[in-house]
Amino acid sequence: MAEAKVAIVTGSSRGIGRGIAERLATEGYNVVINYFRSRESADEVVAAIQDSGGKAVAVQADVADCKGRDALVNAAIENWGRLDLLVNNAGITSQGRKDLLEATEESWDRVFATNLKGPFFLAQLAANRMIESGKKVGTIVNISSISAYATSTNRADYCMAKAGMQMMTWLLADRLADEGICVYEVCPGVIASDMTAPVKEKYDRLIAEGLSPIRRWGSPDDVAKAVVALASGAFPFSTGDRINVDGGFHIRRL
């Protein structure tokens, strides 16, 4: 029986990032849950994957922090000896939701060491396990957002942060390559979630105006396929690509 892969998820407690960690699961995988504040909803991550026959720890780390990010590649390591996949899906949006004219640096300097700094040196962390292995493969999604490249005035770090992440992607996948290891943006569109709660009736009306072809809200397993897919290797030929999961919304329309 081949030995099981290893994958890191953060911000795994919940939303999305539950929703991969928890397909990656029913896959195979070993997961690191990752959580910043609520110990409870980690335990309860790791309860429905073990309750499923999976394996699976959870960990607090803020992936800020470089304490945070060594914690989590040690826990994979430590348990299980390897790590195959990260993905990069912690994130918050900006604080306070403020008209950029009145942005804060407070929130600026929080939401892009949460939401790229952090992303970036733990996909630096991780891969240079990945490469100590010796196995030339491996792989790493970032996850992003459509806010990527639609503006939201009264987010403006956390656009630029996500519109910042295109670019790291590219970056990983032009340097890892010749490692082994395939890079990714999985950019999903409107998804269901605690983050998009305070927003549900503004994002009810629009999906049903037509906000996308695909009317209706995404799920955290919409994402979750997309990332076990390319995790998967189904796509040997291919690095550095954006996949949207947004119902078609990245579509120009007249």
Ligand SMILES: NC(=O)c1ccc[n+]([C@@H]2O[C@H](COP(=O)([O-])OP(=O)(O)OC[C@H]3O[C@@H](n4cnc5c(N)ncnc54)[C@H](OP(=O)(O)O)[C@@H]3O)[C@@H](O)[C@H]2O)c1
Contents of the next structure:
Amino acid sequence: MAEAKVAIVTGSSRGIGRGIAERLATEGYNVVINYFRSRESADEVVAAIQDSGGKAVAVQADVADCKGRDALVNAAIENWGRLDLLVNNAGITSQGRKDLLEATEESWDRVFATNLKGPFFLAQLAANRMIESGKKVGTIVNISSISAYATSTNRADYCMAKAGMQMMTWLLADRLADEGICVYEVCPGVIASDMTAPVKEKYDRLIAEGLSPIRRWGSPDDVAKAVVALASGAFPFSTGDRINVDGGFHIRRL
Ligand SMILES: NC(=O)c1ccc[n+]([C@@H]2O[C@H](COP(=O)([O-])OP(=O)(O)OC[C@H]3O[C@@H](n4cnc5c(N)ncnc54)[C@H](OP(=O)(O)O)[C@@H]3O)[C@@H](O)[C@H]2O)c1
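Could you present the same protein in the form predicted together with this ligand, rather than the form predicted on its own shown above?
Then the entire complex follows, led off by the chain already shown.
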């Protein structure tokens, strides 16, 4: 039997990351589950994967911190001796969702450290491990957002960090193509998770009014299916692409 592939999914104790981790496990990946504060939830994810016959390990790590990033890559190598896929999913929203005229440097620093600096340097670390393996193959998927191009004036730092993720994806895709590593950006729309729970009523209304052509909330599994497809090798002549998982939100309409 072929050796199982190994994935790291950041922020996989809850929400979209959990959905991605569980679907990757179903596809036969051994998965590094990453949590920051929610240890119990991460243990639940590991147990659910193991109960279905898969392999997973939970690792506490702050992606904004270099020691945390080291711990994630080391967990993949120490447990299973390889790394095939990094999913940069962990992310936080703007602290306090303050109007742009009231936005704080504290929120900016935390959002940029978690949503852009962490993913970049983790991708750097993961890419170096993939290159060292000599296999000339690997995938990096960055979970961005429709906020990379749609303004929310009460989440300026979040929008700017997500916009930066597109250039980060292009840069990595350009540099890593010769190493056999493909890099993609996935832009979820409105997805049901703890992040959107506080604004549920607003989005219920907007969706009912036709915010996106497909009139429903997205689910973590909608995003997970896209990630699995990208990691499957089904797009061997594509890199740097943005995949929208947004019910068609990105289409300009009259
Ligand atoms: N929900 C949406 O509608 C939506 C739409 C577009 C894009 N996205 C993006 O999708 C990703 C996941 O969002 P979500 O809705 O699933 O969020 P969520 O439900 O709030 O979950 C966030 C996850 O990220 C982890 N996390 C937070 N800070 C971290 C850090 N410093 N280091 C490591 N892990 C950290 C959390 O871990 P702990 O609980 O252990 O602290 C949790 O597992 C984010 O990048 C978000 O920007 C979401």
